[in-house]
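Below sits a lone chain in C-alpha cells, taken as the form predicted alone.
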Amino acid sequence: MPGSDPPGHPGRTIVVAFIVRRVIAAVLMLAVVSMATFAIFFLIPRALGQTPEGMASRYVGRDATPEAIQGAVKRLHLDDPLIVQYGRFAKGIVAGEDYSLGPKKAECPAPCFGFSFNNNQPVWPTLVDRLPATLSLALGAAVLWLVTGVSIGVVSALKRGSVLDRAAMTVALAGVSLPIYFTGLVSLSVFAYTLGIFPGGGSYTPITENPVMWFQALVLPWITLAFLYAALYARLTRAGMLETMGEDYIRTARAKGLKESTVVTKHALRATLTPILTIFGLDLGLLLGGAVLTESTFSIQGVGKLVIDAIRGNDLPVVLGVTLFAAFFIVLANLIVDILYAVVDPRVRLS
C-alpha cells in the first residue's frame, strides 16, 4: 500500500519521526537559550538599574576612559530598546555583524558570538582555537570514566557485600567527595613534580604537533577528571543493577537457561544504561562547554581557561560567547542521548 513501510522495516517511519521531533525540539531549545542568555546579560542588568554606560564598561575592560565607554555605547547600540538589541543579537548569530572600530569596521561573520574589544577580534575564532584542547580533555576523560565506572558498578552489584564491593564503594565515595582542584594538585605534586613520571601543568601540546606529548600531557587531567565521574557512575550503575537483577524478567531469563553473562549484559545492563545515558549526555555536554576547574588546575588553554581569563579581564563578549557555546553543546548532547534512547530502549520510540 502507498505510504506503508518497506517489508522488513515496519519501524522506519516511527524512528524517522522520532528523530525529526527531537531535532525540531533541539532547534527550539537553542532559540530559547539565546533568549535566556540575552536576558541574563542585558535584560536583567537594565531591570536592576544598570545604565548603558555601565554595561559598555564591561566590553572595553577595567581601565577604559569615559570616551572609550561612550564610544562602546554607540558602537554596540546599547541605548537602543531591548527588543531591537535582541534582534541584532540574534541576527548576528545567524548572519554575522559588523562592528565599528573608529574609522575602520571589523567584520564578525556568522556565527557571530560577539566581538572582544580587549583583543580586537571576534569571539568565535577564539572559541574554535581553544576547542581542540577541551575536546581532547573531555572525550578522553569521558571514555575513561564511562568504561571504568560502569564496569566497577556491574562487578560491585554482582559481588554485593563482598570485600571488593565495599572497597570499590569506599573509593567511589572518596572520588565523589574530593574536589577536582584537590586531586589535581595532589596528582601534579606526586606524579609530575616529585616522581617526574608525567609532565607538569601547562605542557599541553596539540595532537597534530606531537601525539606522544599530547597523550603524556593529558594522562593526569584525564585520570583526575575521570576519578570524580567514574565514582559517581559506579554508584549509579551498582544501584541500577541491584534493582534490575531482582526483576521478574531477569528470573525468567535465567529459568530459560540463558548464560549468566547474557543475562547480565543483554538484559540487566541494557535496562540500567538508560539513566546512565541521560547523565552521561549532560556531563559530556557541560565539559565540552569548558572544564573550568581541570583546565585551570593543569593550565590547559581550553574553553574553560578562556572564560576564567575573560572574567578576570572583564571581557563580557567572551563570557557571553562561552555561555552560548556551552549551551549549544548541552543541547546537542541531549539530542544525541534522545536518539540513543531509541537504540537502547525501543519503548522510547513509541512514547
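Positions refer to the first chain, counted from 1. Since this is a predicted model, take the numbers as computed values, not measurements. Between two forms, the rigid core is defined as the largest C-alpha subset superposing within 1.5 Å. What changes on going to the form predicted together with the partner chain:
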Given for the second form:
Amino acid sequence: MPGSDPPGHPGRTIVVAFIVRRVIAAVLMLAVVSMATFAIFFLIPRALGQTPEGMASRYVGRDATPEAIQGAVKRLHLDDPLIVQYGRFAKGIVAGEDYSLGPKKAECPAPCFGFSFNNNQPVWPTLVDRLPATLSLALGAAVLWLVTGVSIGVVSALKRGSVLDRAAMTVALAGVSLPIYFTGLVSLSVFAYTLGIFPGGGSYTPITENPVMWFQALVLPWITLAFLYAALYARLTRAGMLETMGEDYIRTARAKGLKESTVVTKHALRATLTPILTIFGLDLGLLLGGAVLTESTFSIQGVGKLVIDAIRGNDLPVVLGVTLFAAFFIVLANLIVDILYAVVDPRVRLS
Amino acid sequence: MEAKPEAVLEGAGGKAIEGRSLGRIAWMRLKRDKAAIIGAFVVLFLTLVAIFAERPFGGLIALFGDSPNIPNNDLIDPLTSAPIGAWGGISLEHPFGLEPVNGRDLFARILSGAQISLLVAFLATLLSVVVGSLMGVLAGFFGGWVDTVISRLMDVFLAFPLLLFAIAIVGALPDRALGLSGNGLRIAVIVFIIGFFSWPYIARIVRGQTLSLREREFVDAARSLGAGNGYIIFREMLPNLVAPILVYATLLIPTNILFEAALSFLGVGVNEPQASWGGMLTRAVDYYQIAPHFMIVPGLAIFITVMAFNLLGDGLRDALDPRAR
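Alt. form predicted together with the partner chain, vs. the form predicted alone above:
So here's everything in the complex, that chain up top.
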C-alpha cells in the first residue's frame, strides 16, 4: 500500500516493487532463453549444412522412408523461415498447437513443448510423468549436500590447518575431481552387487506405489549426487568463511565482547551463506531440469534419462522440449533466490 | 605493468636488499606448496604423454606392442566374455588389462583417450579464455550500456542447461560439415560448445578485476600522457589481468575434461572405435560385475588428470591471490 507504511519503514512497498520488477525480468529472460535455444538448436546444424530433410529424419526416427521424411518436412514446416517456426513453437507453449500426422490431426494442448513423432505423443505429458523421479532425486540429494557441505566447510574454516580441516579438504578435492558416473558405478558395484545392501540400478519405484522401495532405491543415487555437491559446497563455504572471519566487523563483534559462538553464527555465517544460497538456487534449478548423468548411471526414469533415450532414438522434439523446460527451471530458481534475498537482505532491494 | 618491487631487508646481517616482484613472491609461494608441485608434475607428464602418444615411431601407445583398436579375441574367455587371467588380464604385455568381449588393450586405449581428453579440454579452454577475457575487459572498462549488455548476455548464457544443450546440438548435427566428418566434426563441435558456453566464468572474473584496475593511478597516468583506449586495455590492463586469467583457465581445464568425458559417457562425444575415457565407462556399465577393472582404469585416469589440474589451479590461485599475501 503506497503511503500506508510508517516513515522509516518503506519495507513492504519496496519489496513488492522489487518482486514485480524481478518477475517481469524473469519473463523477459524466459522469452530470450527460449528464442536463443530455438535459434541455436536449428541455426547451428543449418549453418553446418544440415538440410530440412536431414532435420526431418531426426524427427521421425531412423527407419523412415524418403517419402515419410519428405512428408515430415511439409507437415512440420521445416522449410519455413526460422522466425515463423519459432512463432509457431512459442504459440504452442501458450495456446497449444495441432500437428498433422498423415491424414489425422494430433492435438498438442497448452503448454505444448513439442510433439514426439516416435511415440505419437505430445512431449509435455511425458515430461510431467518423468518429473517426480527427478524431483525425488534432486530434492533429497540437495538437502543432504547442503547440510553436510556447509557444516563441513564451516568446521574446516574454524579449525583451519587442523588434521580435520586437511582431511576434509583432501576428500573434498577428490570429490570434485571424480566424475559422478564413476562414483555411481563403484557404489553400485560395491554396495548393490558385492554386498547386496541396496538394490541395483533401475529399481526406482514411485513413492505413491511403495515408499519403502522408493527410499531404498534412492539411497545410493542420493549419496552419489550429494557427495559431488557436498565437496563443492564444503570448499566454497570454507573459502567464504575464511574471508568473512578476516573482516573488520568480526573484529568489532569480538571486541565488544560477544561470545565466539554468537560471532560465528550471527555475524560470520550469515554473510557466508548468502552467496552459497545463490549458487544453490542455480544448481538445484539445473538438476530439476534433469540429472542426466546420475539418472543414466542408476537407470532412474527421470527427465534426464528421457533426453538420453530420446537422443539414442533420434527423437529431437523431446530433446528440444526438455532443454527448454530445464532452462525455465533455472530462470525460475534464480527468481526465487532473488526474491528470498530481497526479503532477507534490505540492501538488495534498494540497489 | 609489473607492480613496483618491494624492498625487503633480509635480517640485520647486512645482506643486500633484495627486490621482490609480485611474480617472484608468487613463485616462492608456489614452490612451498607441495600439493601444487605434485599437480604440476602430473599435468606436465600427462601433457607429454598425450603429445607423444602416437608419434614418433608409433609413439607411446606402441610401448607394449599393442594398438588401441585391434581386438585380442584369443585372450577372452568365450563363456563369460571376461578377459582370461587375474585382474582383467593384467600382464607385462597388457599393463592395464584388456577390454571384456573384444580384448582390446586398455593401455593403448587409455593413451589414445588421453589425447582426445586433453585436446578438447585445452582447445575449449583457450576459446573461452579468449572470448571471456575480451568480453570481461570490454564490460569492465567501458561500463555503461556495454557493461549492461554483456552482463545480461552472461546471465542468459549461465541460464542454459549446458549439458542438455550440448546433447541436443550434437544430436541435430549433419553427418558432414566444414569439410569435416565423423569424429573430426564431433570434436570441433564439442570444443565449440564447451568453449562458447563457459566464457562467462572467465568474463565475470576479468570484469571484476578490470573494474578495480580502471580506477588505479597508472591508468590515469597513461591517459594523461595521451594513451588511447586500445593502448590502455592491451598494454596497461592486460598484463595485470594475466594472473587471474591464468588461475581460472587452469581451473577451467579440469571442468572441461569432466565435460568431455560426460558427453562421451552419454554417447554424444567421440564415436567408437576411437577410444575416450567417458566412452570406456559407458561400456563398463554392462560389465562391472564380471570385469571391475574395466570401470576402474578409465575412472582413475579421469580422476588423476582432473585432480592434478585442480591441485595446480588451487596452488596457483593461493600463490597469486594478493589478498592472501
